[in-house]
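Below you'll find only one chain, the form predicted alone, shown as structure tokens.
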Amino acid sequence: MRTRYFIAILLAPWLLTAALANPYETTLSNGLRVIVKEDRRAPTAVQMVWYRIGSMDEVDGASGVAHVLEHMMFKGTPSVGAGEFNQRVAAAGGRDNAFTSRDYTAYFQQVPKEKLEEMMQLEADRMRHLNVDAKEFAQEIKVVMEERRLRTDDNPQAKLFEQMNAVAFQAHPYRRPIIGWMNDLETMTAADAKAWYDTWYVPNNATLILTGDIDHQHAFALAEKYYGVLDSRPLPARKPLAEPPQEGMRRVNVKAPAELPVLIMGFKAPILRDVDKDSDPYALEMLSAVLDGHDAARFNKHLVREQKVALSVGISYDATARGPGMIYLHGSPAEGRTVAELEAALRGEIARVQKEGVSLPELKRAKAQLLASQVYKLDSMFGQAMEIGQTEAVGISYRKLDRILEKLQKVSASDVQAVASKYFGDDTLTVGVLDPQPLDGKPRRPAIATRH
């Protein structure tokens, strides 16, 4: 969970399209999206691979499969053995990892700009050459699940939350997680990571982004040169995945080892689809830094230090989504204090904005907030290839950031007050909560609210 805020050349005869003026964009015949942003600060290179799939994609029985194919993606190609990839980008003097999302799952590299080539003729390859090894993929299943043991089974907060998912989504798949259901992993065989790659890892399903030291048209070429011989293919049909209408409030309740209670309060919330014409998800935005956007933020002076009601308390909302979005609060109580009481809290925080308002130097403060850390995000040039492929694999194009700062920038007073008043009722509420059971001797990660 998170608070996320926003911020002609001649061509040669292969390029299909271009862009007027820096990133620069092209797409090749095969239906490849490449975007180049030049920024010649540092002599660094970065490459990203965004495929325009992720956990939502997946059907019930075959959970965690983006998942796992992320994880087989660096088991090697028949040019390139399991492993090597990693270490050709640590011989180069780089960085590369990779993440899957609910929406999408990408791939990145981090090099001197030099050997940028390199690491694209390495990402090309494994875009349609991978080896989806039957041991290979026995030995990783394994990774898989000791990872959601760790990160899930073992983490009474992240146990809680996927219960919480299950039960506020009922029909939409961002019911299911990420990682997958145990019993889906421990069925999955290495011809469904096979099937997953084979349909879903095709040019005309990517989008590749370069940032930092280099240039666009000579980028362009070796995209041309690399990816460009790969062949597209059809993509399944996506049907349309709505979530029906919430209708009342809904509770659940997890029982495990921790030290803490936790309370995560959900509400359904609207997710940004036309930047120009949408406003409530720029308010929302607006409303989460007002509450908790820094440490002298409402929920943390009032509910922490004043109150004392909440040991820790936040709210995250991601405005930027494929599918339907929620706005969660979510916190544990202070020594002495109970769910209940925290509970009430926070509906009192958000009574009051919904009664009184937010003052002109708290949206200020907000907005100030917000435009540094669009600032800082742009001294990074992993964190501008984040920007754009973040906002392009939802849907939203890289070229209404400015846009969409703008826009946060222009919201009122009265636009936070309105959405506090509009989003936040029981009838699409869900509650999820902690109940602490004895650690039973063994060591246990602390039920803590805290980001992810």
The other form holds:
Amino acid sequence: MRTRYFIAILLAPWLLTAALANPYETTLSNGLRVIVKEDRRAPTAVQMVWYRIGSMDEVDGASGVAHVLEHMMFKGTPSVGAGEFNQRVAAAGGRDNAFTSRDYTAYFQQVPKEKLEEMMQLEADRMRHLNVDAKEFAQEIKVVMEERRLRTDDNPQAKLFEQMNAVAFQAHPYRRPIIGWMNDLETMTAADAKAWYDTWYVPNNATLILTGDIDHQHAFALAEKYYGVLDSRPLPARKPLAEPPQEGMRRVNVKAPAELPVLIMGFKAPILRDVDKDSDPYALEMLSAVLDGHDAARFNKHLVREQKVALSVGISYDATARGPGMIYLHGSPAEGRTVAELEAALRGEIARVQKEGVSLPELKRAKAQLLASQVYKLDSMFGQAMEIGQTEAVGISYRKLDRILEKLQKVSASDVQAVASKYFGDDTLTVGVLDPQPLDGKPRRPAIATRH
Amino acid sequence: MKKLLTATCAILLTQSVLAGVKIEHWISPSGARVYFVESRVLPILDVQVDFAAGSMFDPAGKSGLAALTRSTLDLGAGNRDESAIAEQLADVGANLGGGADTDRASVALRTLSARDKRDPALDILRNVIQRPKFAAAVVEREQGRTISALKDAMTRPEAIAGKAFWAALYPAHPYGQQATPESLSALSRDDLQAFHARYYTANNANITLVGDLSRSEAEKIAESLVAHLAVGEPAALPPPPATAPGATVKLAHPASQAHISIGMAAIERGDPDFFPLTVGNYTLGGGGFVSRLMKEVRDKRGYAYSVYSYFAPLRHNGPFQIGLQTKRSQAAEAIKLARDVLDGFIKEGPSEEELAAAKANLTGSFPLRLDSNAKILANVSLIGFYSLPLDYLDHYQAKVQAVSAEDVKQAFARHLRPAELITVTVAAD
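Now show me the form predicted together with its partner chain; what you just gave was the form predicted alone.
Every chain and every other molecule in the complex is listed next, the one we just looked at coming first.
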């Protein structure tokens, strides 16, 4: 109730009127879902196609294939030559790219609104007609290996995170890196990528999202024209994949050239499955905001500024995903302080919430920030399309976004205290430590003390 | 002929849309230059205050002073300590950001435009700009954190390459002088206060306001942001950088990829060659997935994930840079290839087809540069800070259209001399 009241006075009247029906939604007969959010502020438009297929759908020995296929999607169809997709988008004055996550793979273009139809034609074409050419594959797989070197192999923090997930998850495919293990990339073939495409790239496994200066009826008609002609095909059954309960603390150390140690503490955490019935994920979101929502939130205030035990510190929690969840506390110790001291300090902050709870002003502040961020989000058409896509990709309707905000606004101080007590036990904890090594390979000062 | 007409119409059409982005400009009574774009669609106000107070004004031996001054500016001001500032901003849902680069130091506020949110947020912004405390304990702590972060950055190949590149391009100029643990350790609270007093002045300020606000409110707010600052003098620029001789800098590192930068000091902000260089660079390495560098280095050979080139105009000659990363054993081939592509382009310029593609993208994508308040703020603050013409955006597409292949060739010849190119590699075999 309170949410609606605030939004009513904040937003311009025309937005309110539009909000009654906007976004608009339809489903084509081939199963493609189409969601259109009209936003007439500027003469531009965004198209996104989200496939409900990500690295979690891969199998051992073929890690990285979802992402490699994303690269191959720019390599042409019978009617669009290799590289021509990017040329056509560029010629239209557009920008395009794609991204692969554990849960989904998505493609987008931002264009002047007159060019949207051409983008829809192009994107629909590669949904079912991709060439996976062996020669193009041979070049592109090298590019992906360079991407892995850049983003993971030479990035100590990313390497630590990769190793940590490989330890925190044992059965669930979240244990594999999205970009794939180097060995799997080295042995991957064009046929692997083609099989992936043939299995998963069908309209009934996709959501088309359009935002910007467009009329939804017209957009639906264009979707029917270009995407409606594509055949659907039954998808392979996807069995539920559960990670067995963790029954004891796990630790992983990674050595890499660096100056500063890094500590990541990852606890198994709940994921939002039922927007109406669930409550813990909302409380964990608010706990995160109270601990790390601004520069004077508890983590920064206590650990960086007052105790000076951390150089930097943060918390990371994503309440939505197809697979299991984690909440991460992370940071680097301040000069002269150890990883063990930082770990103890982070545990101390959680313990304080467990014992004393959080104050009403802290909670109110977190909610005010949340409310403002909902308004700021309207400044980006791309951001609005992203929000719809990410929500839908994990199996939650975008129509529930308002309800999620309402539930967040209703979280109480005792809810926050309860989740702090429930989810930060040692038995579901995985601790990752980056043990920094000198660049020249020669031993530095005595190794950073860590708790073993 | 038909094609030409279509292109012309497209320009007219876009310009009529852009009539919505109307920049109002005035000088505040205290002497700050003010730029205002009224946009009532969303209940948001953005205010950015830019001072000519970037690292180019670091005194000799005090590298890092401009950055540390800016980063401690909002950690206590007026009667608020650092916690009160952060908490009160959060209470009204406002965000305070900004930073310092070589030329400018920026303080940027995004707030809801409702008075009960906006007014407290603006009061904090006013105090941060005019009455920073630079409390000794805070300065000392941030000094230590900055040193630690710098030491860590100096273990990463991309940071090592970036610093070596700037040092080689600007050997005896503030652009090439960079903070070291030693220079940072030597800074004192007095240095920060003196730097603030000298450079954070009304005459040295550009204020940009975008959003849900009337002109008369904008006038009041702008003046209130600088009214208690010293009027001051516009910052005196250091002399322009001397030409650096061509060089090759090779630094060892255990990474699996070599980080490669090739470039030289090339262009000042406001130089009329900006348009031919921008159009030409689109073909060379600026045009995302369709540039020559991308095709040769990535698509044909799989040498790199990321390869690009750009011109970064600054107050003084800013850099031209080609950047890429490739596995260390093939660094030499990748450098040779990138140089061949560059040399070929300098010699021949773009083909007519490439030129048309560059213009189509740069003019066609223009609406995407202005489709949010955040983007309008970035464009208008840049126009203000570098004193570009107020109708810069209105003529952007026409200036791009007017560029010929010969213009590109001549501009590249004027600004890039292959013998003066500097190549920096980190972690190459």
